[in-house]
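Presented below, as structure tokens, is a lone chain in the form predicted alone.
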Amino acid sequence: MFTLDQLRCFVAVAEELHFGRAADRLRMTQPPLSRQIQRLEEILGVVLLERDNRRVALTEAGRAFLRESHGILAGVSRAPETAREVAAGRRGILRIGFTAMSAYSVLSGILSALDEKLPSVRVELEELVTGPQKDGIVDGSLDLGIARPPFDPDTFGSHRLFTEDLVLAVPSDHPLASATRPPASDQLAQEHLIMHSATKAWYFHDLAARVLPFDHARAVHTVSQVATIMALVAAGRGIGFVPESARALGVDGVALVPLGKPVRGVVELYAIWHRESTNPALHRALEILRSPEGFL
């Protein structure tokens, strides 16, 4: 393999034309630069510099050559600065995962942030439930999880980003729709439920489950997206839970009743790291999630 050295001194006579132009810009003298071309050229297998005592040229694949040279020289000096930028965080990959539903909520947020505080990191994103995320932290395949609780605190680091209430999706022609006060026990006691999966979803099923008095029984319906509970509602199939961001998804025919001070503000909404990760640029995203400002 030839030497960065070689490289530039093919460089040099290849822009001079001329070796004794070339051995003042190297600070050389031209015996030692001639070994050098002759070295490289024998270690590539071709001729790259037609020469003889009058004059120098490049054959066709000495100026192919020299296009790659440039590069190869180019980012050798790019090479240091980039190594301290990614050494700061300034630079490099950030794997972020994130829910359906903060799409609506926080992750615009963050990507302006991260764009303008961090324009050379480049942003992945992936779409997942949280038990995915989680998996992908630990494996390393994600940085950072925009996700919901609970989480291991030996193994996740994790900031709270959003909390929002917890509404009921209903027909807007349903009578609750119109209704003055948050609907009472006894009145969901008498509807169809389209529920979260208690496997799938288990986050807002066992949220709803655990603030809100309902009959298991009345779920005609479980499905494991919020999106698909609003498209249900909208088509006479029942009512259910959701959080008041689905508002965002603009559904026709579906209209979000406040439940009351018992859901206020339940629903939560974290950043999620693992706590060994040596990815400097999660640590800055981290600070900008983290900074007084915030995100939003």
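Numbering follows the first chain given and starts at 1. Rigid core: the largest C-alpha set superposing within 1.5 Å between the two forms. In this text the structure is predicted, and so the values were computed from the model without any measurement. Compared with the form predicted in complex with another copy of the chain:
- Ala281 shows a C-alpha shift below 2 Å between the two forms [criterion: core-superposed Cα displacement of 2 Å].
- Superposition of the core reveals a Cα shift of 2 Å or more for Ala57 between the two forms.
- Taking 2 Å as the criterion, Val47 counts as shifted between the two forms: its C-alpha moves by at least this amount when the rigid core is aligned.
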Contents of the next structure:
There are 2 protein chains.
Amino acid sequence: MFTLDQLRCFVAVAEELHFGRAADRLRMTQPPLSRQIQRLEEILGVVLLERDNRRVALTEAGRAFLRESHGILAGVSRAPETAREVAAGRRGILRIGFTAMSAYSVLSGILSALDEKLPSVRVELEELVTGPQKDGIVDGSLDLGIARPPFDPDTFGSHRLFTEDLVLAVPSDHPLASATRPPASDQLAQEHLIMHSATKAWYFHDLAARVLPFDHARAVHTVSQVATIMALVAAGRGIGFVPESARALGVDGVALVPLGKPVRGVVELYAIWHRESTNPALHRALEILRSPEGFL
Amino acid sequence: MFTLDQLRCFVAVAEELHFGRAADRLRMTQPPLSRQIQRLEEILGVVLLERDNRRVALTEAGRAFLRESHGILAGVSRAPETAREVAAGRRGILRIGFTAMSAYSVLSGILSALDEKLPSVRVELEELVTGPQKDGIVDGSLDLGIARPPFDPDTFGSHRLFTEDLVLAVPSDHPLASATRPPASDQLAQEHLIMHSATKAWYFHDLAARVLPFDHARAVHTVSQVATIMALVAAGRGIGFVPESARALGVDGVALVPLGKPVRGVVELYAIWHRESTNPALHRALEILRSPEGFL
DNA sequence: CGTCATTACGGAATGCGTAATGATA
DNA sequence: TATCATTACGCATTCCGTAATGACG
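Okay, that was the form predicted alone. Show me the form predicted in complex with another copy of the chain next.
Whole complex next, starting from this chain.
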């Protein structure tokens, strides 16, 4: 089979149509150039250049081979740069898992920052709750998760992206909506409570339970999505705890009431990744997420 | 710069993820394979394979470089075959010039035959009268012409493709249209004659003049295209000489009247080419045009 | 101690450059 | 006779294969 050097020799001669000038361009002398062309033709079994002692011209086959050669050499010069860019994390694929609610807080800022700082990194997104995100990171199908704590620090690296308050979602016409002070426990005790699922949304479930010890019997619905709580509250089925970013959902007929100091900043969102990931694009992305100016 | 051998080595290892099996597949021993990979990584300045004594895995950069390598090697294996096919005339470009009238006789048959016998030869068509076809063939912008004689046999190779009769185009309601015998010279002498241009369509001009010595004063129009003659005859402006294939134009109100023995087969159409053309596709095409079964 | 990647070393082949040849205008 | 591609030859480099080494389970 022919070599890349033979290709480069042929391209030079084909473009110069002169062995002397081609050799000059290749920083070599004519004789080895001549032999490389001969050898290439011999290997191919095709005459590429019609030449006598006065004139050099391409045959039709030579023209076709020249086109192919250009393509090959273009690939050859592109390949190392591509590999280096991937190795440096400036190019590649970053598969990100995110919780539905993060789309209303940090996600768009993260995506904009990645787009700006790592334009050649392709980002693939998948909406998943925290559990499946961890699974995906462990089995390698995800590079980065945007998820709720806690995480096993032995397998996951993590970085806190965002904290927000837990607030109370009540119907707009409810007395609590126009109260000037945070509601007291005994005020809440009288309300129907729309709870998060203890299995599918245990993060919010546990958070709410920690903030307000409550009687499970009063839970009128058990849902897994924040947006569903908002809809049920709007429908007058009860009240519920939601993160403040639920405000971005813009559900009519729902007011979000602050709960006071104990729940200030208790809702956390983390970036998580596999500690042993070798994806360079991930590490570049983490630098950006951790940088002082952040991603907003 | 790296070599194709290094690429092949890398691809084998990347696909097998095992130096021993890869070396086996490449019909070589492990040590040189190991060194080739090391050398490739050194040249690129990038780690392509994560390996310890038990496990071989691709890095992200390695995955990217593997994709590029596949592309390069595909080009490398395609290029020689392409060159050989072009050299054999089974692939390439054939630029054909043709006269407008040939589109009503032989052209479509020729194109079908080329399409069938030389499917990988791309045919480019240009409608030109004989003069410019010759120019194009001489300066190399055309490979094949479909033109009217004569040709200088020193520069042009030629092959007669088609002969047809010269016929008389008359209005359908003209007495000559319903005559049972070819018109005599004195009958024609009384008619207005629509003549071909002596410069742009000298072939038909001379042909008509040879068949029927006539008085130039009686020429009422001078046109360069057969189709124009047909239109003028239909409009009742006179009569004219046209090749029989003008019937395919299907102009209403025009009857084509035979002229008798002296003009049987006098209209000729030739394939012409440069005697020194080196385009292999041309020679394959000529084999087809000259073959007994022809191109119809 | 067996497996598998890597290093060490000797021999063969490939490819360069200089010098000579040949062919053409 | 000048130009330009090609052949001849000597030297350096590269690369293979065999043998030895080293690390890990």
